[in-house]
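First comes one chain, alone, set out as structure tokens in the form predicted alone.
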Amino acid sequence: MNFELTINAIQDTASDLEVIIVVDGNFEHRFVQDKELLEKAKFKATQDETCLLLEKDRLYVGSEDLASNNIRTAVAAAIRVAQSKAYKSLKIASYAGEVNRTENLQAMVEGLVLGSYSFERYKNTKSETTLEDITISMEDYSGWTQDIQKCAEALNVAQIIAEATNFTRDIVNTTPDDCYPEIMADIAKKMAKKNNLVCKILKPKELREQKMETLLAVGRASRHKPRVIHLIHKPENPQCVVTLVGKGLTYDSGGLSLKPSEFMATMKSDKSGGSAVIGIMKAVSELNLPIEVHGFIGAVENMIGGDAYKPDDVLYAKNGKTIEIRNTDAEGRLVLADTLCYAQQEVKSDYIFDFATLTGASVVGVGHYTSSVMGNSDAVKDLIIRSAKEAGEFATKLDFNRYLKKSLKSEIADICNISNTRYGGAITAGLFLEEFIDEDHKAKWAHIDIAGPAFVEHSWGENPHGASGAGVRLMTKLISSLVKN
């Protein structure tokens, strides 16, 4: 998809398709050219609804404001109605909102790219589209003058965040038959090459020597050996330190406590930890960000075998602590409690972030389209729901307590990897993840379970049905937002 910007009218710009974004109903704007055909198709210009008049060649889409994720979602809907059509190219105005303001222009970009995405590496016969060209005049909704230059940096970053969600959500739709752990080392090995990454893998020899029995008793029992893999971007004089730490899962079958067969469907889901890291890097390292940030993967597969652990197995992991084994389902947080200590051992961080798929109760707490904040520091916790909020994606907190933590309590090691209780299991994960922080870290630490939006069986906002990359976007946002002008 090829983007231009142009200081030209909305109407001197030559495009196939005229894409206008009719805001909060107001049919009375100059860019509405067709009121009384728009009546007589019923349209309401709800927010994303959408109407297409062919002989016109205009495509309307409703916004209820000029918010940018009410814009982003907007043109994701726009341009899979485009998508469906001959046309080659698009045109559309710039909706800023308010002067030099380039948060939406960037939502824009951000929609089109991924309302855009189509996962069919597994189709005999593929959706057939023609547009390649969208150009986007300077004409502003509300009249303003915009920065031509400023709004170019905009464009290009968010095309580089979008890709990198793409490349996310690509990985995470991969089924696990190809998409194993060695494969996954691979992709990011690749990733990194090409975008000048150190990428440092561990294999099992590596794994033994470094103590990481837990990761290594998880994926015992699969063909398809683990990996952790570091991804390391460092400038010259970084302003801070960020380590992110990823569960890749690249399959879960529970282990030997099975899971359910309709939920072992969408399994392959359960990498989207790890996926987001490498997505992640890929657009840190792309927009050349003065942060030194580490990237740590643990890829695993969880099958069930002869050489299968087992409930009621005492586990001993990276920092010297004794997990009862209750539960082989609750496997991801054996996964991040070594990979966490082994991030720790390599690198001393301002932030340390970990992403999982790590629990259905945070499903359960706060939806499908919600990602569950935990750690010790409001602060922390309030820097990535705020930058959440700006990338457009969705976050909440849930806070620590100290009696869902005695659920955890073992009468023979020194924690169980499951709580005596069935309610506050997201929060209780996330405490099990405390365990394996250290001192230094307690403070700086937060837990994302994105359980929720990071796999979907049906389209929302600018995210199609599977991947949605979740958590590309708001950790890029939130490292861009540590730089020191």
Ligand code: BES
Contents of the next structure:
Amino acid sequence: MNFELTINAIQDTASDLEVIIVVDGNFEHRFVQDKELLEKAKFKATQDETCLLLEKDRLYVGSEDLASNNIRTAVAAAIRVAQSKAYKSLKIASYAGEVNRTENLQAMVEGLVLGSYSFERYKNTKSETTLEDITISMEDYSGWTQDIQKCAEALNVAQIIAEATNFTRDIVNTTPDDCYPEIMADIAKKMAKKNNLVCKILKPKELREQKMETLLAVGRASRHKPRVIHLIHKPENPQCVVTLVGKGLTYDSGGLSLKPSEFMATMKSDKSGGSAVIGIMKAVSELNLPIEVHGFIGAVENMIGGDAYKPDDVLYAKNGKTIEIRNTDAEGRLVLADTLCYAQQEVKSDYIFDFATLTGASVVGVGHYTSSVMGNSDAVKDLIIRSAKEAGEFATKLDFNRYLKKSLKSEIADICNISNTRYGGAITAGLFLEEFIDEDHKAKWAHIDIAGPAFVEHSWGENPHGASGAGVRLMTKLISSLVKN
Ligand code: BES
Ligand code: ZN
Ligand code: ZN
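Having looked at the form predicted alone, could you now put up the form predicted in complex with the ligand?
Entire complex below, previous chain first.
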């Protein structure tokens, strides 16, 4: 998809199709030239509602207001309609918002790139989309005059972030037979080479040397052996250091605590946290952010077999703690425990964030659209929630408490891998992870459970069916916000 910015008025811009956003049901605005036709079509201009006037080559879409998050989903809806027709090019004016900022331009470009995504690797008949060129006119809905240089920068940033999100979506959508730990490591390596990142891969031999026995146990019954991937973005004179850790379960069958079939399907998406980390590393390197960023991914497949780890096993984590296994389907926290320990051994950072499709309980608690944020520092959790909001993702806090912590007690080991209560499962999983955070990282760490939004079964907002790339926009926004000018 090619983007162009023009200072020409929208009417003087050549294109096959014009997209017009009807804001807050205002059909009197000068951009809305087809009021009567739209009324005839019973177009109400509700959020994301579209109306294509084929004879006019004009596509209308509704948005409640000029908030960036609404503009993003409106244009995503519009581009899907445009792609279903034979248009080659599209033009749209600017909708900079109540305040003249580049935020809405960024949201618009993201909406167009994210909304037009489709995953067709396994389809013999691919959809024949012809739409390639998008021209954005600087003529603004509210009459703002905009700085073209700033707009061009915003466009570039938006394209990098949205394409990194689509890159993450591609990894997650790939089937477990085509994307197992070794392949995930290859994908990371290839991206690292292209983007000048350092990439280190730990294979079973190195994982054993590093005493990551818990991670190895989870992967033991699989014919695809685990990998730990370490990606490094190291600019000169970095302003601070951020560590990212991702759960990369290329498949989660549940292991011997086997999942019922209806819960097993879609578990290719259990690598969403790790895939998000790869996407974030791609974005931060392309944005040239003056922040040192380390991405660690625990890539493992959780399977059954004669060699499988078992409920009743006691495993030794990298930090020496013993873990009583009572459910092999609570495997993500085991993989993360060792990966978090390794990450902290390798890097002393100012922030450490982990991303994981960790619990069904998070989905039950906060729904399919929202990530759960846990940790010990309100400031860090608030930073994440603020960044999510600005990036157009949903995230909310789940607070720890000492009573739930006790539910992880084991009679025979230091800790149990599941809690003894049915309730608060997202929090108890977060509390389990906390056991593997060093004292000096305790207040710098947050855990982000993306089990809800990572995989979309019914398209919403800018997300088509399949992987959403949850976490990529949120974290790229957060890391960008750490940059001091
Ligand atoms: N990968 C799952 C969590 C999950 C569930 C992600 C649904 C996305 C959608 C995780 O490994 C798991 O199975 N967790 C168990 C934990 C339980 C055994 C304590 C769960 O949530 O049921
Ligand atoms: Zn599981
Ligand atoms: Zn899992």
